[in-house]
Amino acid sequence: MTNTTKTILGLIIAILVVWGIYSILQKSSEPMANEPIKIGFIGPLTGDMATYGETEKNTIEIALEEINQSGELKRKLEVIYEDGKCSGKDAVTAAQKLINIDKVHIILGGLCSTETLGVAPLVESNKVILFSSLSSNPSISQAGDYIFRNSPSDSEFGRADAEFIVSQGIKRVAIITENTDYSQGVREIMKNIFQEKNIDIVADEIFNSGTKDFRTYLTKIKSVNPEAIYINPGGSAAVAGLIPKQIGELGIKNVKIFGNFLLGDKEALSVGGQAMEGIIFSDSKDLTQLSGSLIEKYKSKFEKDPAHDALVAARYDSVYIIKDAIKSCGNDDSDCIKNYLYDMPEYSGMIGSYKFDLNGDLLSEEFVIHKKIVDGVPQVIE
C-alpha cells in the first residue's frame, strides 16, 4: 500500500469518526421519538391546602390518561409534580428545579396566588408558560405575558361579595382577613366598594397564616358592634370553621356572617359545626350540567370527593388546552404556545365557553354565585 493510499484511507477514517461523533451528539440533543413530553406542576401537596393540591394532581392524571390513550400527541404527555406548599419561597424553589433541571417549558400552577406571584418573574424571564386554575389575585393580570389562568380574578369575587352585602342593607361591616395574596386581593376590592357605597368598615383585622386562636381579633370586633362580619381566610379550610366557632363562643350575636368559598368546604363545616348555620359565602357557579360526568369519574377513580368541583373542571380544561397548544406548536416553542393561547378560539370546556384576554385572564360570563348554609348544607341563593 502506497503512502498516498494510506493517507487517503486515514482521511476517510477520520471523516467517518468525526461524522459519527457529530451524529451521536445530534441524536443525543434531540428527544427520542418515544420519549415523553414533560411539563411541570406546582401546587400545595403538603400543608393546609394539600387537599386542593391533591385534587389538582388527581384531575391532571385523569386528563393525562385520556390524552395518552388517544395517541393524539404521538408521544406520551408526562407531568413532574413539585410541592409549592402555598408559599412563594417554596414555589420558586420548585420552579427553579423544573426549569433548570427538568427543562420544562410549561408549568401547571400555581394553585395559591402566593405561589403564582412568587414564580411569575422566574417563568417570565425564562419564557416558560405558567397556567393556573385557581390563583385569583388581581395582580396576576399584570404579572407577565407567559402567565395564564382559567379561574376568575379576586376582583369578581370581591366585588360580588361586597355588592351582595350592600344589597342586604348593611351599613357597618367588620372584616377579618388572612395575610395571603388571595385574601388581601379580595379585601382590597371589597374595601374600595364599601367606601364607594358609604359603608362603614368598623374593623379591619389581619391575621397570619397558622393562627388558631382568633379571640383577640374577635373581641375587638365585638366591641365595635358590626352588623356583619366578613371572614376572609386564604390558606386553611379549618380556619374557615374555627372563626365562626369562636364568634359563637365569645357570644357575638345579632350579626350576619359572610365569607369566601372556603367557608363552604367540608372541613370548615365539620370544624365549625352549628356555628356555620346561616352563613352566606361566595362560590363558583354550579358546573354540574357541564362537568357532572367528570366529577363522577373523579369520585369513582379516587374513591373520594374532590376538594372543589370547579377546580376539577378548570384544571381538566387547562390540560386539554395545553395539549392543543403542544399539538399546534410542539413542546419547546414557548412563544408559539403563548401566542396560541392569546389567539385561541373560544374553548368549550367543563367550565363553559371561554378564551383569554390580553392579560391572560379568563374572558367569559360571570362565574360567581352565593350560597347559604342551611341544616349544615350549602344551598344556592336564588
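Numbering follows the first chain given and starts at 1. Note that the structure is predicted; figures quoted are calculated from it, not measured. For the two forms, the rigid core is made up of the largest set of C-alpha atoms that agree within 1.5 Å on superposition. What changes on going to the form predicted together with its partner chain:
If you fit the rigid core between these two forms, you'll see the Cα of D335 move by less than 2 angstroms.
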Given for the second form:
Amino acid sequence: MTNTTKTILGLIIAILVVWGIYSILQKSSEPMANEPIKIGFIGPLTGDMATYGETEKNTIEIALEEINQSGELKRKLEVIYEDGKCSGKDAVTAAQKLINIDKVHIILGGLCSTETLGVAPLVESNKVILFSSLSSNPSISQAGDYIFRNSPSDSEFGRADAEFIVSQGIKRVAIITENTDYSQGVREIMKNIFQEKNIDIVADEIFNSGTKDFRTYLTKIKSVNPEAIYINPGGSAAVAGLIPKQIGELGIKNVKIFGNFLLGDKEALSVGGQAMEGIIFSDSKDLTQLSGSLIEKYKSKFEKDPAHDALVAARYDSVYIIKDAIKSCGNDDSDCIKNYLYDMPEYSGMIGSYKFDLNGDLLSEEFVIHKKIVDGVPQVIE
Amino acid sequence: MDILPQLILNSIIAGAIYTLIALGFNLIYGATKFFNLAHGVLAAVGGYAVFFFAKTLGWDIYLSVALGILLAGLIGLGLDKLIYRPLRKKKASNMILMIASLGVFTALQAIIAILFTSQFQTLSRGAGSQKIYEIAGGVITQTQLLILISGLAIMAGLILLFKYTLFGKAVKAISDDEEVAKIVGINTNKIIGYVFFIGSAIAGWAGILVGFDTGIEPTMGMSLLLKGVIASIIGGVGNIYGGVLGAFLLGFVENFGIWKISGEWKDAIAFAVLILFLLFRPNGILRK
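Now show the form predicted together with its partner chain, given that the preceding structure was the form predicted alone.
To see the whole picture, the full complex is given below, headed by that same chain.
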C-alpha cells in the first residue's frame, strides 16, 4: 500500500467517523413529539444493598406501567437504570452516562447517601433533578437546589432516637457506630442531643464496614456499665443482628438495646434470633392504608417481598410527583420541574401528606416511629 | 467489671480462628512453596456446604458437617489435579501459581454467590441460645470453645503426622527439594494431592465453625485468608508452630490494640504488625 492510498483511506475513515458522530448528535438533539421522556435511575443493583436497589427498580416499574397505561401524559415515561453500587464513584460514572449520553433531565436516586452526595455536584452543574427516596444523610439538605428527597433526614431519626432514649430516663449510654456516612450522621446528631440533655456517653465505639467480630468493642462497653446501648450500623443488616447476638454471648445483661431501622430488617432478625427480643428501633412512619394494596401488588407481580415496605411507598410517590410535575410543565424542563417541586401543594401519597422545604427535604408532621421486637416481630410502640 | 479476662479470651478466640486458616495454608505452602490464595474460598465452600445440606435439605447436622469438610477437601484436591499440577508440570513459576489460585478464588466465590445469593446466613439454629461457659471472669460460647480446642488438636495432629509417619517424612522431603524427593522414589504428585486434601479440609472446617460462630457470606474467604496469611508470615511461613504462634500473636495485638483507642484502628493495627515483621524479621518468629 502506497503512502497516498494510506492517506486517502485515513481521510475516508476520519470523515466516516465524524459523520457518524454528527448524525448521532443530530438525532438526539431534536426530541420527537411522541418519543418517551427518558428518566434516569441510580441505585445499587449489585452488592450488599442490591435488594434495596431491586426494590426501587421494581417499584418504579409498577408506577411507570400505571402512568403509561393511564395516558395522562402525552409522552410515555421511560426509565434507564444504572448501577450506583452504593458507592459515590460508581454513582458518578452512572450519572455521567445518564446526563451526557442519555440526556436525561431527571434522575431518580441515589439510594445510598454516598451515591446521592457523590452525584450532587454533577446534577447541580448540569441542572438535572435528583430525587432520592431513601438517602438520609443530613448533608444532603445543603447539597444543592436540584436535589430533593421524600425520605426523612438522619437528623430526624437521630433526633427521634436520642429523644426517645432521654424519655426513658436513661443517663448512661453507649453508642456503637459503623464507619459510614449514614451512621456517622446519626451519631453526630445523637451526641449533640445527649450533651444538651446531660446524658453521659460512656462509650463511643466505631467499627469499619465488614467487621464481624465485635467482642472487644462490646467487652469495652460492658466494662463501663451503660444503661443503654445504641446500635448504629450503616451498611449490612447482618451486622444489625450480629451485634445483639454477641451482646448476648458476652453475657451483657440488664442493659436496654436501641438501634436504627436496620435492626428491624428480616436478615437482622434471622441472624440475631432470640438476642433481638425487646430491642427498640426507629423506623419510618407506618404506611398509609393506601399503600397496603401497593405492597400486595408488588408481592404478586414480583413474587417476593420488597426489601423495605416504606421504600416502596416513597419511591412510588416520587414517580407520581415527577409525573405531576411533568404534566404541569408540559415537558421535562428541569428548571420548571424544580420550581414545581418547591411550590408543590401538600402531596397526599403512600407515605403520608407532605411537601418540600427550602432544602428539598421532606416537610411533614412526625415521620419517625419506634418499634419493639416482641417474639421476633417488630411491634409499633404507641 | 474487670475487662482483662474477657479481652484475653477474645484474643484467644480470634487467634484460634486465624490458627485454623494458617495451619492449612502453611501445610500447603510447605509442600508447594506458593501462596495458595484459593485457600480462603474453601472456608466458604465448607460453610455453604453445611448450609445447603443441613438447612436447605434438612439433613443431620453432624453428617452435613462431615460432608462439608469432605467437600472442601475434595475441591482442594481437584484444584491441585486440574490446575496446579499441570502448571507445575510446565515448570510455571510460583507467581503464576499464585495468580492461578487468585483466579480460582474469584471464580469459586462468584459461583457461591450465584448459587446462594450474597446474603449473610447463620448456621446455628437457635441464634442466641448457645451454651455459654464462664472461664476466669470471662465468657466463651460453645462454638468458640470448639474453635479453640479443634485448632490446638489439629495442630497436635499435624505435628504427630510429620514426626511419626512416612507420609509426614515424604512431605518434609518434598518441602526440602521436590526434585530430590522424586529421585529417591517419592510419588510427589500423590503426596502433594494429599496435602491439598488435608489443608483444604481444615479450611472447610474453619469456615463451618465461623459459620456457627458468626455466619457465612460468599466473601468471607478473603478476610479469613488475609488474617491467616498475616499470621503465617508473622510466625514463619511454611512452619506449623510458626503459623499457630503468629495467629495468637495477631489475635492478641488486634484486640489489645483497640483497648484504649477506637476500634476502627483494628485492621490498621493488624497490617502495621505485618509490615513491621516484613521489614525487620521477614522470615517470621520461627525461621525455617
